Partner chain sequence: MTDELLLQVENLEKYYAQKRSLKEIALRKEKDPVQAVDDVSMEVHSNQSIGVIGESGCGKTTLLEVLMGLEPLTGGDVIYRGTRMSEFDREDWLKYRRNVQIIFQDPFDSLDPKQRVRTVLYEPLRVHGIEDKEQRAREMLERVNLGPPEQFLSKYPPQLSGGEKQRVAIARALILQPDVVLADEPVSMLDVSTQAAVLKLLSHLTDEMGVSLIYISHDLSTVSYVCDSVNVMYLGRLVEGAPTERLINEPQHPYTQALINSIPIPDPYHERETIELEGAPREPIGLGEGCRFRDRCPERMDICEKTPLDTEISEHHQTACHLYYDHEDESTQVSTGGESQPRESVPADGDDQ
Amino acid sequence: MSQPILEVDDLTIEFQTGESSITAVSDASFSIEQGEYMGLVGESGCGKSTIAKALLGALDKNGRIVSGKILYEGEEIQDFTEEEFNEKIRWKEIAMIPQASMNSLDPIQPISRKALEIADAHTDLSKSEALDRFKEAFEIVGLQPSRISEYSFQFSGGMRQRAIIALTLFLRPTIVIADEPTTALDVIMQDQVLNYIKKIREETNSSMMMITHDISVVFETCDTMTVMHSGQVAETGPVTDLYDSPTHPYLMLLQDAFPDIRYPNRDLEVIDGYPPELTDKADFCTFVDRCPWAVDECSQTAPRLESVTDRSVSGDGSDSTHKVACIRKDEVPQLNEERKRQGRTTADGGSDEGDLP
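Please output the structure of this chain alone, in the form predicted alone.
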């Protein structure tokens, strides 16, 4: 396997708040290959957007990387200066589709003006070259190239969303970060945006990191998934593996919290409790207070990401790409099956294992 285009290695990020500090990300690790779509999933406040900002050198002034590395094409970038990020990374290598992107356009300037500003700050493209590229990006997202000089108020909400995606794409970045691209959209517009995200893959060789609360969106559009809980990476690997064989208690319970049309009368799982507020790097499992299978050791040490034994294959089944941070990773799947067998019944009285084929 070739070297990943992006590697995050034991990354810890904290924010200073008055006399104290809050750890937003604690020893997080994952990687993205060239052309790969990776979904970053977790509850609000778990550190997803903080990681995205760190990749672009865009943390708030009170935020800093305490330890760990970010490698882009093998080069460490976590200590880049503002000038280095502008020159080497932002927009042309890593670009972001921001949250609430429909409201990110200036209503009193043509959309093409923003494209020219980006090109002027990050490239040597002439005005005509930049506009030609922007027209190509408009075509990718299904907008007429002739409309690049119009104002945002002349576009519908869905068209503004696509215009922002075009701005993200027009310098042909290697990695696109999509931060909650379907949040606050109706289901029709969500489907349109996801279709254009799929079209990006067909027409470019970009990788993507899709940040979302909606695990179903990741199952539909991504190759791999990284699940976070309160600053820690709980589980990471191919989407099919995490869908068929979730290993971390958090992902198991999270998956059972989603409705399934095959089992309309099944009770949905509820994950009780709240994530902890961390004032230091977590030296324990941050899911310990919410986990039904926690033991004393879970409160005493931070679990490391370790390869999972693929339960769907024969032999040792070791899969180095599917990793989980749980000291009981070999026991929890069976414990979960036993939990689901106890008292779960379908509407006709039969056993409902809750399996997801």
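Could I see the form predicted in complex with its partner chain next, after the form predicted alone?
Chain alone follows, minus partners and molecules.
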């Protein structure tokens, strides 16, 4: 297995709010390889956008990385200064499609001028080289290259979103971070945008970190998935492994809570309770209050992220990329089976979907 392009290692991020502090991310670890699309999933406030900002050195002023490392191509970047981030990382190595990006273009400047600004700040490209690259990027997202000098208001909402994607792409970043790229879009528009996001992979060799709460989008678009709950990474690995054998109780319940148009009569799972508010680094499993199978030990120590071995699809297990942070990881799948069996006395047949290859 090749060296990952991005490694996040035991990252802890804290925000200072007046006298107290809030821990947004606790000991989070995951990695992304060249060309890999990873979905970062979790409910609002679980720390996913905070991680994205940390990768770009763009945490809010009151936020700081308390411990842990961010490795980009093997180099530690978590302590980079603003200048170093500008010079080495932003836009050309890691670029971000911001949330609600349709509205993030300046209406009084042509889009191409924005591109030139970015190129000027981060590269040595000449003006014409930069514009050529921007035209190429326009083509990738299905916009006419001749339109690069137009203003954002001359584009429709969906086209504006694509223009932003073109801006993100034109310096050929190695990693694209997409923060909720389709939230708040209608399904049809969402589908259009996702198609362009998929196309990025065909046209460039970028990796992607897609932040979303929508697991169906991740299952369709991404190779791997990292599930977060309240600042902790609950489970990470290839989407097919996570789909076939979800091992963290949160992911199991989340999968069953998610509506699937194919099974409109399936009973939806309900995840009770709310994530805890953390003033300190979590030294317990943050899912403990919501977990149907929690034991005393869960609130005494933070679970380590460990490989899922016994049911691993590949068999050998030891270097499995499917990892979970649950001290009962070996028992939970069976407990879940039992719970489902009991729940299925009112069998509707619709929920039986785990029989695919």
